[in-house]
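Here we start with a single chain on its own, the form predicted on its own, put down as structure tokens.
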Amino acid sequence: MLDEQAALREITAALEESGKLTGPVTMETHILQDLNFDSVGAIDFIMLLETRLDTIISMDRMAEIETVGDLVRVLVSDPSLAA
């Protein structure tokens, strides 16, 4: 599966791509306050991921997320992305 530090490489990468990465990422950082997402630019971010880590994050798990902690660890849970 993907580790905490993998899940986090991988969000911070795919924030850099979208141009949304203005400075440290962190476990804390509120996805739509922090990094000025509106909720159309989330799921799109969210989608960039999805690709970039060839995944699907249903529509339930979506509405669980609010930082990047709570990112990490809807990724961590992911059977799909067994090592």
Given for the second form:
Amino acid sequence: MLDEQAALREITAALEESGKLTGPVTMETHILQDLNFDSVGAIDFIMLLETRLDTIISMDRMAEIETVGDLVRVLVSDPSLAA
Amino acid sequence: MLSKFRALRDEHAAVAAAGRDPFGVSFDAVLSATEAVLGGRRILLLGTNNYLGLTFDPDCIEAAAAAVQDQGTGTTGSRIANGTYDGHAALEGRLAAFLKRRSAMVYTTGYQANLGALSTIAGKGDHLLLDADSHASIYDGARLGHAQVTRFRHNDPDDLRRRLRILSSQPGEKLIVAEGIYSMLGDTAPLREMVEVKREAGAWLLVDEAHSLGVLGESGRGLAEAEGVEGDVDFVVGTFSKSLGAIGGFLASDLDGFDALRLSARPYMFTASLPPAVIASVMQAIEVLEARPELRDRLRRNGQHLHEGLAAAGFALGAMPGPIISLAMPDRETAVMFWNGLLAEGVYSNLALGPATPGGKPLLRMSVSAALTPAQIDTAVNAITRTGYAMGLLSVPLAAE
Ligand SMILES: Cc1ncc(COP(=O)(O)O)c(C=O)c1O
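Let's see the other form, the form predicted in complex with its partner chain, since the form predicted on its own is already up.
What follows is the entire complex, opening with the chain shown before.
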């Protein structure tokens, strides 16, 4: 499974790929407010991350994601993501 | 309690402040499938989904009037609790015959048909794979049920294949959901490629033909017919509210055991069934669909006419010519002003704003009807072009040297 640091690195890289990386990203970074995503943009970003990691984040899990930390926890608990 | 809607209210107030409220248009009168009166003025309707213009078909009106006289105004209850009228069963039989399917069930709206289908066909432990640009009723149906929900990139069979591969190690059935024509941009699903992916993965496929029924295919059965893949479509959803000019929805299939859905789909069980007049008018509209293929030809020509006119004027058009044409607007303010400007020119279109639109981008959405005359379409093209110039969206053609 992916560890926290690796998950955070992947998220940062995905943000860079989507042109949303404006500064350092921490576990507390709020995805909609701090990264300036609207709800549609956030979904696109999640899809980009899914493609990068070749995994799926199901829609019911998305409901629990507000911060980068929430997203990290979802990725870390994903059994399909071998380290 | 309602304070959480403050931001939405402010946003709506800003949109409405630019002129008329695009989401609260109230016609003085609707005169025909193509004209209405708004604020005392006659306007051309270019945003109705009334693809075949059947809302004023004399035979449909007569059938509805006779039914309301004979059987009353409403059914006052659901089919399972309060009984089925012979019209409901007859319409289901008629629909199944038209669609060349073994079974069909009728819902009170197309929205409810999707709620019923998606929440019930895929159950706990199953997987729903939804196109990311799916209609709200598809998303809501998925939320009502207990299947795990995944969305794939819009019209992207490779992304669908990738997701099915990841899910292949998980138990449960996989149901793919696509739309015949996507309502916002008017693009169609790449059904043949999707069917290939479906076969490889051993998945099931549901196609919502809401905007393509009566519009696409030699006989008007929709995109699956046009693409020759009906045998690989396991479930068809559709609505009576667009090409059939009434209200209601359906789910059809060839699968065994279909009738179990009548005892398990809550949006079918716990709402009143369609009134006799609607059933009668839909029944007649299916007759028209079969008897008058020229309506589909006229719709196609009208779509092409509008498309060519707007392309010639210099608008960038995304989708292929079809019954739905959308103009991408650079921002929300321009979209609202364009919509108002066009209405001032006497043409009613639809303003579509995010998040309901692909990518959340504002759109000016138009749809044509077979009932529009070429002269009406010319009028519309001129009005849209003038508005495009006024908004600075079209550059003024260079004067000939
Ligand atoms: C793709 C799609 N499905 C379902 C519906 C719902 O249809 P109805 O108006 O019958 O509720 C619509 C209509 O907006 C639609 O565009």
